[in-house]
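One chain is shown next in structure tokens, namely the form predicted on its own.
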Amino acid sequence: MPRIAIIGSGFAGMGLGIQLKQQGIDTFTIFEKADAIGGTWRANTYPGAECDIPSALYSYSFENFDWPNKWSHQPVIKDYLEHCAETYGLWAHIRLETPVTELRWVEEVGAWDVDATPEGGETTTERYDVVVSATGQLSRPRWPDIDGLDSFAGPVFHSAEWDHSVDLKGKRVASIGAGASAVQYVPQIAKDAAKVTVFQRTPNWIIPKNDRDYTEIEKSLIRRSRVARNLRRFMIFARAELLGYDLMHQKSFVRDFMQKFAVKNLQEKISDPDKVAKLTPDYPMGAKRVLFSDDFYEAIEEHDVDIVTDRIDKVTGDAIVTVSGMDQDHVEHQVDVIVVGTGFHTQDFLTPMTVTGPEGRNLNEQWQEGPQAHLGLTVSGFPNLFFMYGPNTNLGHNSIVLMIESQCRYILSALRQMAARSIQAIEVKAEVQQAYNDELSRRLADSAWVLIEDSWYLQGGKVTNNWVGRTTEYRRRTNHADLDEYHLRPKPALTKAG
């Protein structure tokens, strides 16, 4: 059986994991940077932090859980994934603390040399036959780059990286940034802090949640009847499917419903007409992610919530500084602890593990201008060599876990072929991925994603994030791995000695 790294221990990767040992492959191991299993379950403990898909469609379509309600906070969907770990029996294969700093390819064997350097520890390298990058998007914090950030007196944390020493009853708190994490935390910090004061660049789509507890009623009937669960996850799949899907296309039916609907909710719910005017868009639906949330309008409606949409200038010992005006007049905003709420590097698949193939090829220099993909799974030059979460796979419009486990049945369709034809190296060809990232160009300039300058979706003006189908279109495209759209190294043939 083929050795396998998997880089990375969240969703991806565990779901990886799971589907190899149900296959009977054992020689695998999942390395983890950190001290926990979870992925961005693990490393986002900022107050407030929940799943914007309901639980039931965000998770793996072959373990339920007794989810408490519709949609799921971060606790719950990290209990998820190690009572997951526990049931798959994959602790065994976990190594925790073991950040993966580089990949080098072995042209001689045909394997990739895995190095292994945990913090203050000696590298460590062993050799696999195939690796999976499952590192995911949401992993590296990404800081703006504000002038005095650094010489500010009080606490300054990324929301992705919470201090939850920091008490912030009655203090005055500034969140750079408004948009999904800032739209879940503000409301549970204005609680207890005497002012919030919100730095927005772009206002968001906010569509209500109406969350819920499950009654017991339900949870029993879920827990019993496998039709009543999979009806319940289908019911939200096909909701996501039909008018998620719809969103993301420049020509929506239900675009102007859909904004009506959310403007309505926001003028309801907030009184002051001129927070109503900084938190409504002015670009379409869909251009950027939509967000959802039952308590953020109702947060700065109940509670000393600013919306400051002035740019920042600089940052002092004790305040935030921003430009005002045609006069450029400068504003002083007095705080006494700054969140900043600005995001991830989403574009960045790789580092800051170093990818060295055949030939001395790097994987960072190659995708310099912008990360492309087979199918977001494989990349021409590397043989051996998965993405899983890869470019142009992200959805905005449903579960990103349904992306997963379609990626897991491609990967497991490949080392199967490659087990039973004796194959000892794969490399998609180059004019493979070219013809299929043409295509995505194609069918990426009809999205809503082109329709404004920035976004996390976006690297250069170019789409890198987003899968621009149906998730059915992808489960149907990555059902069966074709290799012959791959390069095949067959393995050496055994001598027989004298």
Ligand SMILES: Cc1cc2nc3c(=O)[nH]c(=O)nc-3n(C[C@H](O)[C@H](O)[C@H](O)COP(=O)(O)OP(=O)(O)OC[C@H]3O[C@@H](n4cnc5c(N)ncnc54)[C@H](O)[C@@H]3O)c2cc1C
The other form holds:
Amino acid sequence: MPRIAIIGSGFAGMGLGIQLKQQGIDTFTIFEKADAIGGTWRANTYPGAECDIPSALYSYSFENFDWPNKWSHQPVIKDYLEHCAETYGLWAHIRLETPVTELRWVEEVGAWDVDATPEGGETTTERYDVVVSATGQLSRPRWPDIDGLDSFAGPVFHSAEWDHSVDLKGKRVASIGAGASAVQYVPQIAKDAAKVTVFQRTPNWIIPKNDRDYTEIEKSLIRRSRVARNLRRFMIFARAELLGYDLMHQKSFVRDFMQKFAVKNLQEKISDPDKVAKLTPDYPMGAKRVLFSDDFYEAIEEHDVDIVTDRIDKVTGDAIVTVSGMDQDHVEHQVDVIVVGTGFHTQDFLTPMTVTGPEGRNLNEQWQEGPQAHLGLTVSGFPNLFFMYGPNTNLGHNSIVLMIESQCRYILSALRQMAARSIQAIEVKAEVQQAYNDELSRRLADSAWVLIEDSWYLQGGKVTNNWVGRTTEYRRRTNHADLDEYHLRPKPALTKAG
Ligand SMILES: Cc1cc2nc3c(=O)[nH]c(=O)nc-3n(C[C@H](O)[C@H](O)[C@H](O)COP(=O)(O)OP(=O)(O)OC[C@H]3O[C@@H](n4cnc5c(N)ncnc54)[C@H](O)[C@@H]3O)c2cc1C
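Switch from the form predicted on its own to the form predicted together with the named molecule and give that structure.
Now the complete complex, all chains and molecules, led by this one.
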């Protein structure tokens, strides 16, 4: 059986571990740099953290849970992942606080040497036939480059590293950033804080979530009936693929209607015309991730929440200083606590790992201009290395878990064929990867994501993160690993001793 190293214990790494076990493959290790499993849902403990795809679909297709409401909160999703680890016997395979720092291809044996270096500890090296990187697109918090931020006298922390020891009651809190996380935590902290000032670069298209608790009757039906479970999943899926998918394109049938609906909602919820103007996007809906919220606008109306759109010039010991207008007027905003909600390093798919392939080829250097892979899964020049949630596999409209399950199928299909045909290593052909990425570029030119200059989907104007089609197309194309698209290296023939 092949020895498999999986790096990361989020939905992707765990999902693959479960599928391997179900296929009777036990020879895998899940390396996790943090001290607990769950990835995104371990790290993002900020108040109000929750998913924005309903939990019934934002979960594995093979494992239901007693979801209390439609869009579960972070502690419930973390519980779900821990429940899965327990149910499917993953704990014995997981190594916590073990960051993988380097992968080196060993040509003589056709395998990878995997270095892991615990903080303050010694590097250990183990050999694996196959490596799967499942390190996530949103697992490396990004800090803004602002003069003086480190000289601020009060607490400063990132939303993905929330400091729960800081009591925000009665404090003046600044949120640098107004994106997906801020839209969730601002309503929560506004309840207690004396004042919240949101420093916003780009407003978001926000539509109501209409969240609600499931009734006991619904929960009982879901527990008992597979048909009810599948129907609930299908309804959410169909809505995302019909409405959400349409918005991801420049030509959209629903955009006009949806934008009018969102603006009407904003104008109904917020009475101050200046705030309404600041919160109204000037780009087409779909170009950035559309957000869902039942309480962001409400919090701005009901509590002392200010929206500042002027550029931040610097941070002093007790204030954030902005500049505005032709005269470059400086305004000091006195605050006690700064929350940094500026998202993640989304293009550094490898950081902080170094990947050295055959002939000393360095994947970090190869991806300097932007990461590229075949189906987001494999990279030419790097045998037996798979990516999950890799380049161009993020979605703007549906559950990432659907993509992750497709990737599991593909990797298992490749492993099965390698075992059956006695293949030591597979490496995707350069021309296959190129043709695939040419197709992506052609199709992405019609996407809504290129209608905006800056977003986390883009690197140098190129869409590096998002998948271009429907999730069903991705499922079809990854259902089976076509080994004709790969260079194959047979296993060495066994020789009789003596
Ligand atoms: C706040 C928030 C809300 C979101 N909501 C949704 C949603 O509603 N719907 C949706 O579809 N998607 C959502 N996403 C996207 C989400 O990231 C994915 O859905 C999914 O959780 C990704 O799972 P993953 O396993 O690929 O990555 P992650 O969950 O990021 O897990 C990666 C793991 O790899 C570990 N790791 C990284 N580098 C190393 C290393 N060198 N060595 C060892 N371990 C390493 C990390 O510590 C982490 O545990 C959200 C993201 C965020 C941040």
